[in-house]
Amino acid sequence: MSDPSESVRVEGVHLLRDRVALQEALAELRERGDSLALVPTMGYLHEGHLSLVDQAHGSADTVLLTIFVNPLQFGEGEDLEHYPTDLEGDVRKARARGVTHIFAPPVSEMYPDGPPVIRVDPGPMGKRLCGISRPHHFPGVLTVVARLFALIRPDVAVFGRKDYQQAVLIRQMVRDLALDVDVQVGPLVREHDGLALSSRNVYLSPIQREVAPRFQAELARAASDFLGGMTEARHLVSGVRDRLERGGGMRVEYIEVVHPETLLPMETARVGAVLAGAVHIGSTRLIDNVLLGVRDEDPRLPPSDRSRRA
């Protein structure tokens, strides 16, 4: 859409490819007096991702998307070289959403000295759950997203449910570091069929979109378990994984309650425990969670606004 060296006006939205652009933005931004609300996403935007830009509009004056796929939080075999992309579709759901200034930069601005040599750790919260298959993926999201912070300090950055290990990782670096940014988390979309939306979702073949919600029922059945009574989170991660595993179709790489802000393994369940879990469907991996005791708000798409490209 642009030189990567250029700062550009489409559609009515400043798309910013470099960080000299970025910064001249910003610095009229802050001479408005404006505040700012941070919304990083590896775009192919979904309604998802337009659900974090409707509330950072909520919290702040501008609204800031960033749209860059992150080589960092990739591991070898991943499927980084194959991640879908679509940027001129993506400037123009955010301009719909009221977006006015996207930084897209390429990975040689990103990182102009090659990958760095420091990176964030993210300690042992980042070695449970989803860090045990992905070992490099939470230092990558923690690096990009520190470095993302430092350009450009916004007030409010937004991150979504659905990756909710990934959200408590970056609260907790915001404490530890002790960065000026009030994290908000948004809501978990989903399909009409109660599929949490995901740009991944569109590897999914037909027979395997048709099998992918049972993951989002069996974590509801789940939670549905636990209002009624259940509490031993051994019995409620059991019937999950027994009840995926005899349905056929899918892979489980792990079913956990955990407690909600330090993501250790629970034996009793109480109110506001996540009951998270991650699937393999073919080459698909999912990740989806429940908040157990908490009324379900997850928004949902009807059928007739689907789209095969969540």
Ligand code: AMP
Contents of the next structure:
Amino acid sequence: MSDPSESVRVEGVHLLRDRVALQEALAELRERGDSLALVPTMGYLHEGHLSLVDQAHGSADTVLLTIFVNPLQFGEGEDLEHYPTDLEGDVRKARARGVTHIFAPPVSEMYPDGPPVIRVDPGPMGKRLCGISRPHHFPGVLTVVARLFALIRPDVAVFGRKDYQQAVLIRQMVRDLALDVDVQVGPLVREHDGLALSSRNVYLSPIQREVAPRFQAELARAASDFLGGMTEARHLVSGVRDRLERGGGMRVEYIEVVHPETLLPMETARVGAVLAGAVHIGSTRLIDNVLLGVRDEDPRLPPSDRSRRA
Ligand code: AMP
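Please supply the corresponding structure for the form predicted together with the named molecule (the preceding block corresponds to the form predicted on its own).
Below is the entire complex, every chain and molecule, led by the chain shown above.
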């Protein structure tokens, strides 16, 4: 399974490690007349990723999951080297959710000519929110997603609302570059205590893990303040920021109320506005968001269901 030139069928899954194997598998699917849904991930799968797989099954005959830790989207000093991986576990989890095709290429297969010279520029929307502290992140994300779209030519691609800014940028890229893909955005899956599922949660120490749910709790409290009539964005934001900082154990990178499509900051929050933020707990950076005035329907895992975690 570690030989990248190998295309193997692991317990009923086509594990494709190179572009030739990918193209052969795609040709077979096309011959069958299957429609194709793509779920791009960096692996270390959890229920958030798998919920996107479920959604993808509802939209196409075959679901192709990709697992690729994309070096382009990591800045210097970020966690590229330590990013958690578990290919065998991922194959098992994906298979249990009906995935038959997994494309998990090494970097040399994804970028055979070295790092791409031409990259997708996310424009001003990519320079806000997470783009401020991570200026290379969204150009890296959009470049790899465009490359995946070109290699795979899926009918549908499913992304998670957890990475709200990413989903908006991908939608915009598809519109601006006239890419023929139906982009869908799946719900944000949370732990029982509200913490958004993330492969990076594994970095948290037990004490940090106890602190982490406060992030979502304060966003949720602001969402209920909004429902109670507090519409001034700066009050909502400062409330969240102050309470998080006062609570300790967390450093706030940003909290903002933004327009759901343009990501522009809003002075007065309206229904559907996004309250988004990033915090640091020790050396772990977490992001989260809630939609104001929209019923919180984010799925939560039951407390005891440890097997479904990464
Ligand atoms: P990643 O592996 O972190 O690059 O994530 C791959 C995809 O899974 C992205 O579209 C993410 O938005 C999505 N995702 C990650 N965490 C969650 C979550 N807790 N709920 C829903 N989708 C998620």
